[in-house]
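One chain comes next, on its own, written out as structure tokens in the form predicted alone.
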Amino acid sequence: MYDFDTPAPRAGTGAIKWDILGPAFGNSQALPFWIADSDYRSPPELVEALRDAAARCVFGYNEPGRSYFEAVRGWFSRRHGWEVDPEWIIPSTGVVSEIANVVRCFSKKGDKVIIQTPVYDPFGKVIEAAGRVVVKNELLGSAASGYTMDFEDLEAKLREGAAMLILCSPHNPVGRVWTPEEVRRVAELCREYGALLVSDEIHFDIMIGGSRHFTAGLAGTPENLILLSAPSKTFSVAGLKCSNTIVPDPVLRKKLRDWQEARHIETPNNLGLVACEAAYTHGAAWCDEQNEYLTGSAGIVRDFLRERLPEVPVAELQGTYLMWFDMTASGATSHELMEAMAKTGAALNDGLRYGAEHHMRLNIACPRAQLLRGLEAIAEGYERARKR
């Protein structure tokens, strides 16, 4: 039985999270319910690994033995059902990284990429900034109702000439798990249309409620796939820079890797590949409890608001730890909730950043305690922003 019920010393550690929440929120002391990791302890077993890379005092340039494939390519293997190659695997160091790296080699400047919006705001930034073309296709449906994808608005931009899309899988903010009709259909969309698709899957291993996780890699598509995860979401170890690239097909692959290599993009970091390989080989019990311990805290929060805040729709959240609250019945902007709620002690993101305007992302991922004193601050900033 794991702890996630006594929180990780943080404050005070240079942890973005809890640091900067004076200028980022202007509230110092508020709780912090926005970057996505987690307030409690990462796997003994992880840790322990760590101290025993670190007591060998050496922290060269190392690359990833045959132990570390075989750890990721297990992980995929359980958990998810898909056969991973070794060969498929390139070891990166942090999965919007390598979206970016993935846009500026497999695009041109003006092309188009395809993004699901509401959606994790970094995408954008990444095409934007590599001189590439936004094209959003927006999601259908509310937090009230749940999210689908529009498959005929996507069809017709995939028809108009779009290089790739990027799909987020379990999407962040929204909390879906796209079901495997869905995502075959993404696949054979962009197969038909001649466009790569770029699945984002770093959240693949939260999975809330029981949901089960449809990766990419069995949608029949490798030809044109390229699939991110990561460690980091599932076991907080973000700060350690190193995820997964999956490319099953050869030429994609020699592609991707002569591209970094001409950068010299190195191989991640060094405990980062500690920690990624531990987690993969002890971290599933770690792993099931924790998402039995983040379904609990989500009915906590549904619970919440249908007694506090009944006007409020919260998304049915199936996969990723974090909550998205449709709060147009209070007139106020998404700003104005933020500012509101950070003043009355929770900080969260606006959902004007994701591309939904009176909308908030909420992170569970942290103790009882905390999220119960969070949810409070929210209904309190909540009435202090409702426009009377």
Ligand SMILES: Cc1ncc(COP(=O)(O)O)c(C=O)c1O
The other form holds:
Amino acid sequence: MYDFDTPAPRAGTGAIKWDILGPAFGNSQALPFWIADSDYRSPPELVEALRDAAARCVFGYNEPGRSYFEAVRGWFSRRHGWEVDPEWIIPSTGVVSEIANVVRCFSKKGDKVIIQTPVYDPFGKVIEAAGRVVVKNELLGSAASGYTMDFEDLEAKLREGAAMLILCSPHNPVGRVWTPEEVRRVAELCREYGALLVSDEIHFDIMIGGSRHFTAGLAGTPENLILLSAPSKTFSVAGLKCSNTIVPDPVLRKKLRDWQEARHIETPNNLGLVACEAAYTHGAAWCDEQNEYLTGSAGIVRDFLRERLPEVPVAELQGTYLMWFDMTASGATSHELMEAMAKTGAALNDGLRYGAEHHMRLNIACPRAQLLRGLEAIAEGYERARKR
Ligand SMILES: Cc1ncc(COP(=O)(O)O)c(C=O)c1O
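Please show me the structure of the same protein in the form predicted in complex with the ligand, now that we have looked at it in the form predicted alone.
Full assembly next; the chain just shown is listed first.
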């Protein structure tokens, strides 16, 4: 049994989530439920591998070796049922920076890039920063009814011409794990209209309530796919900057490799590689237990809201550790809600950031005691902000 109840020491360590609460929320004593990393310790097997690496006392230039590629291949095979040829794997230093590379490498200025809103905000930012045009394919539904994809609108937007679609799978912030049918349909539509499918699967191991992730790697359109994932969310090693870009098609792969080489974009740092290899070699049991823990925590949040704030629907959490609330019934703006909750002691992400006014995103990857205190602060802040 692994321990998710003991908080990791984070305040005062440079952790963004903890150390800029004052400037970001006006209350340095609030509990943080915003930035998507975890507040319990990473798996002991992973920490041990990092200790061993540090004990060698040298940190020169390294590159990922055979054992690294084998670990990534094995994880995709065992956990996701996708047989990845090690050749296809391009180790990278972060999913967002790699999406920015992919956007610039595979489209030109003025091209359209589709995203499915409300969605993780850096997608839109890197597209616009590259001089490409964001096209929104809004999700259908709501926190109360559940979210689905609007395929009719998607097809119309693809028909008008788009260089690529960035899929968020599982979806941050609405917490959906897309079904095999949904993923296949997206992949097929992209292929039909000649758009590249860029699938961000960074949250693919965080499965709630027995959900099963279906990777775009199994959708049957490998010639059209660039998939990005990482151990960073699952094992809380985001600060080690190690992700993997999987490109099955040799032509796309060569193009990306050449593009990166020309810009001297390098492989992850030594400790990131060690952490990824250890996580994917020894982390399965820890990952399963974390999923059980998070499933329990998601249930606690759901029951708490039902009892204390019944007018606030929460989206069913299927994947990720990010919960999505609709606080429209308060009559308050997102800003007023955020401010009130920060004052009563809970720092959440404002849904406006992802494109949805009156919504809030709650990160539940923390010890239960912290979550329970946060829920009380959320309820109190909500009551203070409520206008009707
Ligand atoms: C969907 C999604 N992609 C990417 C990232 C960030 O990835 P990285 O730190 O590797 O850039 C996040 C972090 O929250 C995320 O939710």
